[in-house]
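The chain that follows stands alone, in the form predicted on its own, written as structure tokens.
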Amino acid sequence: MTDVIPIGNPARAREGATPKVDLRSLETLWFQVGGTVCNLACSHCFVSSSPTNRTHDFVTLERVRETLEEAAGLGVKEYYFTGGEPFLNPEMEAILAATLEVGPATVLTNGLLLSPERCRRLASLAAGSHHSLDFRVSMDGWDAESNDPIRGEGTFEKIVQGISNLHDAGLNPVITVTEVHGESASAAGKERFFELLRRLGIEKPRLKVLPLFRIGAEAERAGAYESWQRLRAGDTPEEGWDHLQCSSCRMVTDQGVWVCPILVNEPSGKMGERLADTLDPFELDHPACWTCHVYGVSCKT
């Protein structure tokens, strides 16, 4: 993980009220469309997704349609779909078709279910819409030796095949990697990913590096947050908290609406049942909020 200068003084207990973030505007809407159900059990997954985790279940097409209608009245501009693994949801392609009628959509996937036939259908959906359809494929290494200990034996070749299938269908995914390997965020590490993608024929490779959140499976793998890794009122930047994604997004699950994609397993992250219930300020009292602030995390860009 990249070294950062801690906010505040970790040598002493930090004092002061927890700051709150206002919802500046509801621009981005997330759907935990795959719930916490996944065909992998990655050792760093911050929501501990796995084949047996039903903390959150699939979001139905009916629920998505209802929420899209409410979102239109609140000014939402773009839609993101995550999990678990979104393509385990049997209604996923129909959900994308419904979403593309109203706005751009992005799917975060592990790539294992991107068969040539599915990729051709997804490309057809994209071609038939005025809105963009984008994909982010997660991997954690530029070869099997670096990826598979994190994501599971044999997954590297399957992920690469999924990426290749998207490319063959005319779709250029963003590859998302975490800083689970210290090299990933370095210039040399990024170049190794770019080299991999260029070998697949992708002339303009796209890469996004994300920090680790020390919750869920990652807390078990590498340890939980330290007590000083929390935000306090004195940390509030002069420009406020508009750089945090929770100032412009909400996350829909099968059980209601959460403040963001990170805190769906935290009871304090649930804000209501409908979007209209979740427009109030949110208290930044979870250690993961510290990561978002210090690392400038934005899942959407």
Given for the second form:
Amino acid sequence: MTDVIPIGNPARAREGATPKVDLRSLETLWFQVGGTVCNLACSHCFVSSSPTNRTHDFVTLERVRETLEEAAGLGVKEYYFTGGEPFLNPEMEAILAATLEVGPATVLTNGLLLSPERCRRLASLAAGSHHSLDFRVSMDGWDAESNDPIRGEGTFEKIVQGISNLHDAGLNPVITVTEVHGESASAAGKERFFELLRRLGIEKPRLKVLPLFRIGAEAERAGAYESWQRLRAGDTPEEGWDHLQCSSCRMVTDQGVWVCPILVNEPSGKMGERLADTLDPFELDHPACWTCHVYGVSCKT
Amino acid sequence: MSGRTPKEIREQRRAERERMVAHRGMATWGERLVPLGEFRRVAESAGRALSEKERAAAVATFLERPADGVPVEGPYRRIAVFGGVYNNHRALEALLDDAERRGAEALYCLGDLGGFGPNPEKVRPLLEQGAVATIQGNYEESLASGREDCNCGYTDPRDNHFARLSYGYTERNCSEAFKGWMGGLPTRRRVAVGQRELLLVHGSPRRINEFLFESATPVPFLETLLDQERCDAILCTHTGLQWHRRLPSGRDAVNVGVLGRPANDGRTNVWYALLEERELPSGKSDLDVELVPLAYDHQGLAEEMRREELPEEFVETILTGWWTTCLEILPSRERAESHY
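Okay, that's the form predicted on its own, but what's the structure of the form predicted together with the partner chain?
Below is the whole assembly, all chains and molecules, this chain first.
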């Protein structure tokens, strides 16, 4: 493990001021509910989650409750939960129950901790709420050979089992795939995932493909950003930065409130202690911001 | 795993184990590993920590919106509001009859006149006949400004494929005069029903193509919007699925649904809303919201769509009441209730 990975060629860095993005409304609130703790250590993880990475720790039920209260006063529309692996958080199901009382919730999970019993409990949580409860299960290939080198030996089988357990309980997750195999984003690549899901008996297959962020473990796997991959004031589109998710989201971790789900391992991405501290504009001063802009990324479903 | 020797598999497992414990006692800071304590120390002092008083002020400033200055129409006793005509002139014709029969004093359309159905030019004379006050949907905005797509807000390639087909058809079959008229429509209206002020928008008060689905539009969010807009009710369309919610504050949020295609429930009727102020026994009043199912000549529409060579997927929706496209936008609850 190298300590510092050099970034690009400084000679190609671009001049100019760093643009700022306004928070036009706080629509989507994220919780880094699983911290950076994960039962996997995927080679492309942009927050380098692993069983021993405690950069961020679990967010407690108490902290979630306080934040939900503050969020209601700001008119938040939807809640997302990620990690790490959210279901490693021992309070996760209680956190979902509390959230579904006030709004719709989506959980991003690796699918490994979705036992039939848990899936049945989650289904009854969903049935008992006015709001949608949605799941996103990550996988990186349509078979063990394409998935396991990225997510770990033997994970394909377990992920498929988790998806089946959700399906058997009446929950239909969105399968989330990164572009780690270029093919995944193509029509033919997507069809391979749809085929897999149909084989599992899922009649309404749902799929989301995400580009990779060249930070964290992914920077080691595929190389870090080049120095020219930075946003500058001149890049500001005519219609502004409303297409960036940081114009409508914030991320709560055990250590405060960050601007977005991508930059949690950058202390400079932290904007404050409470939501009310983070309503000011944010400087798009990170190469990952370039990815969001160029690829039109939203971590939302 | 084909093609790998046991030794290679052992090697990979060893590398994986190493990767999984590499962070022991360390934090990830961008592309570096640093001692956990160092990350936490820097993170602790990063960002702002306002006082409680400053926080209250920051929230108030953040939520403050200037008044929109839109004049209030009315007051009316009873109005009919509909959206999403999608070229379905047969349903629009049925609406004009039904709303008149039910005593609506004024008719309002929340936009998206085109797309999906046949013969866009048949819509405008009906709007004029009914003296319908119309606001701009994303469709009108796109057609009037020469956009290449409908800006419906889909993210799925299949949804976008069908959206392009129907937008292309409407764009080709719509006169320049009609498009010009669309460009002159307002994007919001305010209407008094009795003592109550209703805000009429297409998607949401803040974005023309925002989806407000029932299971994904929580109460605190709506209360905040109503506070910001200083109104007693918000009426919207855009999703294609109708719902009404009475808020704890006594105010209302209504998605009036669409006239253009059925509501993905296996029934062929479409929906609109009737609104009037109702006196309560307590001496107070509330807004009586009736979501009205509307039958129309859907067989005739299907035949017309086939003559116009519109996608058979669209015709199926008209004939069965189940959506075959635009499914990816549905939240999990609405998707679970749909056929496809």
